[in-house]
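Next up: just one chain, as structure tokens, the form predicted on its own.
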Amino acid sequence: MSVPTLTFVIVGQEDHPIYEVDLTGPKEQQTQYLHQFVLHSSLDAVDEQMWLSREPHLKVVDRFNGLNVTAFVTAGNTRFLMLHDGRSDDALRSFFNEVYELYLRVLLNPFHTPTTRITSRDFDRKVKLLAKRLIG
């Protein structure tokens, strides 16, 4: 049985990672290089997709050795970009939308700017809630 995969990450206006974190708990060093690896390599499919479609959901954007990468873009051109192994698409849509919310609401805080990084504890624990209970 292999090992599911569910990484989320945020990327900034600036193509800087803002937000990381792995929803299946600690995996091996190597292995996390590898996820970060691709998310940041798809990077280019997503910027492609976004000029072709009027949704911020752009659904999967790119593949790599059966797992999908998933990504919703802000209108701050802010990507959120999720790596899994064929999660419903219902349920990474409603995901995006729910941290978008959590986003916004960092956003509002007038100490953070766009391309700092998101080091809150209680946007981290509302993140891995929500994956919890929308994706499983």
Given for the second form:
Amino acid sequence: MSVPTLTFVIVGQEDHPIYEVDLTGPKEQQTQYLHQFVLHSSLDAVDEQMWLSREPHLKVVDRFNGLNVTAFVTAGNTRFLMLHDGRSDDALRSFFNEVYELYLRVLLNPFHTPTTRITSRDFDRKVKLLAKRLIG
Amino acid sequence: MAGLVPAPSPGVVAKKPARRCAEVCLELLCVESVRIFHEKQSGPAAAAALEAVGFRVGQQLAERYTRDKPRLGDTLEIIKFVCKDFWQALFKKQVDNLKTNHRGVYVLQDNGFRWLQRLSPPSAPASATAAAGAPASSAGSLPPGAGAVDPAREEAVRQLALSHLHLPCGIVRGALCHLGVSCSVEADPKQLPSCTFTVRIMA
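Now show me the form predicted in complex with the partner chain, since the one above was the form predicted on its own.
Everything in the complex follows now, all chains and molecules, and the chain you saw is the first one.
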């Protein structure tokens, strides 16, 4: 694919998206819809993998048209999903660890309800910086 | 409480010792919050409010304490996690006894519940023993044989302990619900400072 793809989504316990960002810059609407659709349909595949292994880091769980979905699952059943076109597994692993740290901070904020979207601009900025630094 | 230590920022190697907070601050905070809630609202509303606060805290703590651990599978494992790691981090000891009837009821027994250690019974005017007027910082239960056991006084002590147990119940319920076990938690201060928590799984 000529256009690099890197979309990151955090899905909460009730299977609704808490945070979505396209890490390679804004895309046209069609592509955005496609990415959203692929990520949400991969939740079933994530569930299957979760039943098989105890590891929080699940490698590529689903594929669609050359795009891969890699997942990270926390103990509280929050899923971090990354739609990419074949990035390095280690880079994604370290990215997920760092974002988990940031996510914990957000969760510990008493003014934030766990089931609502994360609207903090600071969080957004840090996630984008992390992606640039770790995944390139 | 060890849980109040701020996490080091990512990318920074934590060489300097993490800042800690004196435990007495937590104890005073708990006692004061119980007092304030019972002042502002009456009886069940105050209990429900305290439990809700505990619920939220429990959710956050559960997410935090399961950080680097592998995910937990079934209900029993989650309860065991709460009895061991969670209790250790929160109350500096593990739960002493866990019983279950294998039908969704678990009883966690803690002989020496940390947040009730400083609870001294309200002084009884009729009692002539040295227990009357004991300073508030002395440790908990009445010495056996300190005069005749007064059922009304026992009941008052029990009610006082119960009012302080809403917060821990909420914390346990919050942690369990966040990890996927929908349940209700009740506390029973049978013999201070030992206390049992009954967890009923909601099908």
